[in-house]
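Taking the form predicted on its own, here's one chain by itself in structure tokens.
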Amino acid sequence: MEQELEIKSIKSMKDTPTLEDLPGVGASTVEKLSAAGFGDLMAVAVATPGEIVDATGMTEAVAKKAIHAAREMLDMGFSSGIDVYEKRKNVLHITTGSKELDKLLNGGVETTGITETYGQYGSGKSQIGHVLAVRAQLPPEKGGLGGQVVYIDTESTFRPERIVEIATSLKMDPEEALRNIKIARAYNSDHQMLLAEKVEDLIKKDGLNIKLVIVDSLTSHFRAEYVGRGTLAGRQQKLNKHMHILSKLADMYNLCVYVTNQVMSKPDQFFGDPTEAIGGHIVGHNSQTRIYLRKGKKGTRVAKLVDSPYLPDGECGFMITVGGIEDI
């Protein structure tokens, strides 16, 4: 009862509630969150104890009690059927540039979430990330997000001389679109892991407007560091935290993640497709919209929409062109 009060009486002093507002935070300590990257009381609210306690040197106790009162600020209780499906209305789309792909997505790649595309290689999954990587860049009336791309390259896939036919092919300035699009190679796990975390510094402290992150490949390196299945465990761990990371990038700025995954091929199954993405249940249940790639006849490509989480199974084929992605 004391600690509603307490919370309500920091609420009627300001409209705006803020970090030092919180019981047992004073400067000092908001200086160490902020470095931490908890700079708002969302970062604050969304966090464990632990994590918190690692920033600022709290006891536990206290770290909760600061949890539970930003919470209490954000209002972060139930909400009605109908408050989601407004929010919703506020997801957008990046067009893949076919139609046919575009349908089976229900208006392409979507924000607020993570879609992951798996395939064998040369089944389009780095060609995707480069298409969407110059088309989140157009203005939402042409299939775009308006916004600038993160791309981090775990397999040195990344291509500039791609950009430029892909903008070149759209009418745009090639050297704005590469402009728009921050690159960092990532040399292990750890390094991809702290990338990801970066994003949020590139929003809020830079103010670029980044409305796609691309990790090309998400498993890449957890694949390598990690041999044996006495490493399983802490591979899988380490790989939640950084989809969970990814995952609340994309809910809490409205932007679109995309990621590609490896395969294998499983030894026990000697009846139809063999092909397993890399990552288990973890990378599966991380991903709200899953697509395998593979190869079709003559050059094209088919897209097997396998999960969503509202979407039907379907599969369609497109071809990558010098200009992108195309329909049959």
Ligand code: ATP
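Positions refer to the first chain, counted from 1. Worth saying up front: this structure is predicted, and the values here are computed from it rather than measured. Throughout, rigid core stands for the largest set of C-alpha atoms superposing within 1.5 Å between the two forms. What changes on going to the form predicted in complex with the named molecule:
With the core held fixed, Ile291 shows a CA shift below 2 Å between the two forms.
Residue displacement note: Gly37 has its CA displaced by at least 2 Å between the two forms (rigid core superposed). Annotation: Cα of Lys65 displaced by at least 2 Å between the two forms, core superposition.
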Second form
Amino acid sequence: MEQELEIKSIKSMKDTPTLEDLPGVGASTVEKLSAAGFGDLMAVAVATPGEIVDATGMTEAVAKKAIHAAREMLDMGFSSGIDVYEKRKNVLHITTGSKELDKLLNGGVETTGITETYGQYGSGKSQIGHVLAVRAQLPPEKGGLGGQVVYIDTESTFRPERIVEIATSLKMDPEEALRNIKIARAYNSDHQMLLAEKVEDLIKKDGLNIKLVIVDSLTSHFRAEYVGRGTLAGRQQKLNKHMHILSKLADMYNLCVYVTNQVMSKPDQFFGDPTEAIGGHIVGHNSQTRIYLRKGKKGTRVAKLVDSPYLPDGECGFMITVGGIEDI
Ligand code: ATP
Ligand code: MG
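Could I see the form predicted in complex with the named molecule next, after the form predicted on its own?
Time for the whole complex; same chain goes first.
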């Protein structure tokens, strides 16, 4: 009796439930789920029974039960408006150097979520990344977060010389600015996902004060590796998992995540701007703030806020300069 009690109390001491705690899910099923991209309870909770059946071979009834249990365990219920409002008060911003762009973004690029820019080559996506990587280091009274930066570079477009230029014009020590940016080159999409997962170690184990994580570009490896219709579902599932990890980082550590994304042309659209972002609704849903960038007149750039959950849609112009970005 005593022993039984002891076992029970050990069980209840385990703080967070895992995949193993799902009914009808044993070790081999956990392995199958993880291999298919359902590495945690959240992935199961938002999956359809069909996806789980395909991944594990379990019956649909068991899959439904597992999804239901995952939802219960994650307490995916309601929290009061006040709680959410209180949490929103902790949101911080990195200013961009352009007052107009900051205004469009209600103060700058915000913590606790993912900010995505998408647009054609040369529209300024990577430039904004470089600017934020320097400005995130400024103290709060100068519009930064006084923190360090992770730059996940998928296309070898990170340019230290550019960091030096921007830091110098902000009267910062350029070497210090470079030291505060941890750069990792991602060689493929799996490597990219792994790097994103490692950011937590930099914060927890190495004690770094990471306030900005950049993924430039979010989608290029995924796009290159998964070609053809048959592989689209797999690609979207992995991209979804990757973005969940980034969102969680943003939320747990009150940091900014900035990702860049390419566009593809919409062949059926003859009028207007014939482009849309890569990654479809998966990327759209996971990005809290989306900005469409395009080239404007006389070398300017135009930023358009798209589908913000709480800000009015709008547009503004800015310029890319030696010092970063500024108002026109
Ligand atoms: P891609 O899809 O190819 O990655 P991108 O949107 O990331 O494109 P950026 O690299 O951000 O494009 O923008 C490149 C442009 O930024 C250049 O074409 C140039 O106009 C401008 N630019 C870069 N450096 C400077 C600088 N020091 N001063 C002024 N403008 C600059
Ligand atoms: Mg770029």
